[in-house]
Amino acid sequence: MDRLLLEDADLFRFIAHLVACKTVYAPQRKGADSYVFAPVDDPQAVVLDYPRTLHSIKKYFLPPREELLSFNLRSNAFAAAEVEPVNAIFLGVHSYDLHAVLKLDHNFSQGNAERNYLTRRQGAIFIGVSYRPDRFHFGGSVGIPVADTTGCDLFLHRLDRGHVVEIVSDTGRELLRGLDLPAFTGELPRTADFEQHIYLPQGKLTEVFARGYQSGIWEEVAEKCVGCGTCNLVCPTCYCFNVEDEVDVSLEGGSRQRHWDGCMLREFSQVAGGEVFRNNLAARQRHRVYRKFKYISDQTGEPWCVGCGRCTAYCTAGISIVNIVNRLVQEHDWANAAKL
């Protein structure tokens, strides 16, 4: 694969070139310590050296709230909402967030393909960037290294004096047309190690979770949990939603709205008659973790968690999904040892 040298002095020129090609979304500061993906108006506002964004780029393909259709009660007519491809460049995406998009692609392509999501995905170009793992990242444990280029068109490897631009696809090569950058012939920089890990090969997690359903760990975790649902809302692979009809003040028309929802919220499992079949927090915590490491994983053979660390970093109760899994692993190992 071709590699080019992008020195820090040329970074703003590089970003301006991208902006001239398409709409660009890139990480930018929000407040003192947070970062968000947002449209690029000023190349100097882009921050490529960041720990994680508050939300992943999922929000551009699966908006937090969207109209599915509008209806008229008087004429009994309805019309599906118009959906356009995002058709943009996503600059500075970490490897775990790109893997999350690929997992959502799988989810929304199975069975009856989801029109809105798949339409928005069209035309998206991804430029990845390496990062320095902090105490919350654990991508290495779920098979996603820092410099994994899977799904990228270009990838930026951080150097002391700039970045190595790795051309991953023909789309990425075409994107660089007209931008004169020198070739890079050296070795790619070594990425930093992850600070935390899930201490078990992923292939064995099926066995661990098959035994862990009745574990007392869920009740222990639930004692700290406040059921706010933050872990669901910041997770890049969560895709659950609720659908509600909203009628306008004339009572003649309205719209059907879809918005993000989460299994940690009590109302999520409420059905007709007011019955809540996952009423306690322990059951909801178990369901959340099983969705990441068992239910979908049993079908795909891989974890559905990407190791971004958001659920732990932003948890109001300080609950760590890595700690939960490692405790289940330890419990499993103790049970096996007791049989010997």
Given for the second form:
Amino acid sequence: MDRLLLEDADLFRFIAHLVACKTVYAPQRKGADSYVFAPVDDPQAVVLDYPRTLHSIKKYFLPPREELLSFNLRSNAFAAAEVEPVNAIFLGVHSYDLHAVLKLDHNFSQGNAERNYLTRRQGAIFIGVSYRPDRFHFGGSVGIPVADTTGCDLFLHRLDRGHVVEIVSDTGRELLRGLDLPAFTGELPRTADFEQHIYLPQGKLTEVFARGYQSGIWEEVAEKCVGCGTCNLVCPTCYCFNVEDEVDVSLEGGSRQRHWDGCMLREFSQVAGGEVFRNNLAARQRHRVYRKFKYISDQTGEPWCVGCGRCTAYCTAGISIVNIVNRLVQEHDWANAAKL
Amino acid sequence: MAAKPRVGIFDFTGCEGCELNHLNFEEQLLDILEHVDIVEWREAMDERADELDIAFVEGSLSTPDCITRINAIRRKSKILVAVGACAVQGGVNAMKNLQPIEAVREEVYGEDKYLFPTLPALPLSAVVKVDHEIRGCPMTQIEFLKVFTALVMGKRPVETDHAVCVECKLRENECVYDKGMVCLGPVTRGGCAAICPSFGQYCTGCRGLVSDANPAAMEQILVDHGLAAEEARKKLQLFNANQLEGTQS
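I would like to compare: after the form predicted alone, may I see the structure of the form predicted in complex with the partner chain?
Then the entire complex follows, led off by the chain already shown.
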């Protein structure tokens, strides 16, 4: 049987069972109105019905800050940092965040495989959960429906008073051993519709983005944008980083630190000698959006945006990536119509 | 081993909080003193020096005497570091620049105003070449250590030029705006590890604007989140009166 019923009354027992197996990371409340993935100590702190977390689970595989190596200036020696597999259960992951991990897997295994990321990635078990799209989600427009189970081991479909547990992999089946959940024989619940839509599929977007480079939209967006970099830093498929050496004040040694960076930041495109090769916010906005819909997409055939809506939800200036893309689509249509 | 760098610490118009913050390096102070000789520091010693490797200078320039003194310090120092919001941007002192200078002088000194010549409050860089900056009100200690270690190693310090938002995001803080407050983090230079937003405060902008700042868009964000246009302007002017266009008298 591949579908089981998890009543809400059994939810804490289910979570406690998982916690007994492995470290569990799940969404929990942070602050007034936000959620973060955090280690589960208390099953009652887990929130499975949440709009989105501040960061995606990317943070466990590519931490915001990490030490790459430590060095000793006196002995001129260095040692690479020890990296361990995360080896945990991720409970309550939305489909777009899991797709984002799969995209990062691609990015970090292309060319020179990225040892730290790929090491951490080992042993992760994913339990997806369906969600109610809010005014920022647009997974449907980038090929990731709410109840997409790709990459999951188990998937929880939300019902009125519980969840249908869909077994997606053998690992998932193994995880349920000893829980004795009843079979679920009904229809899977219908997921709510997305409120936000990009008006064209990726195939057409290739054409749109071939033309959109010269669009006036970039200058318009730049007038509202403050270049704070939030859109990059909350993006689950952004993976750019900076590396800096930090020397202890003793001057005896230090460490090489890697931290998240983003193409909206001036420092990001500043090179030796002080030159900044994307020297204004319009060029940086364009680059950001092109990284999501053209540059990587031309190689992989998929949008590199997963429709989580974070860049828009957390933009204090109210800049919407969906509106930008739809505007480019509209300009493309007008240009084609003008040719007829 | 080469002689230790000779360091001087100087102050101009300010509250001396940045200077005091040098003494708050409780865990690092002995290491710091291991690497340099402090040869001039009005607040802590009597001696003066004719030549310096590094001058750390706090405060804004706000009198004719300040101009004479900063020129003298510049002449005798190989490296000059501006320390704190007053020295780097003019600081809160620069709010006086938003009003006619005679009115300000009269307000403060009354009928004795002619005894106290005054100038608009200026950052050090308005008068002399500044080699490096340590921002913040008071100066950010983690940035001081970064600049200090680089200088004593003979390296060029890496300047921070991204918004406080970056550092909030690296800490996965809930956005201050989502708590119903407004914040200048989106246009204010990081380097402070977002210390205020991380502890329940909002960013007042003490570290000055990022170099590609879009203050008009920042004002619009503040207005969109409920501030009147004038309040929004004033919030930005608190630490950036000299940097915003059209605000100088």
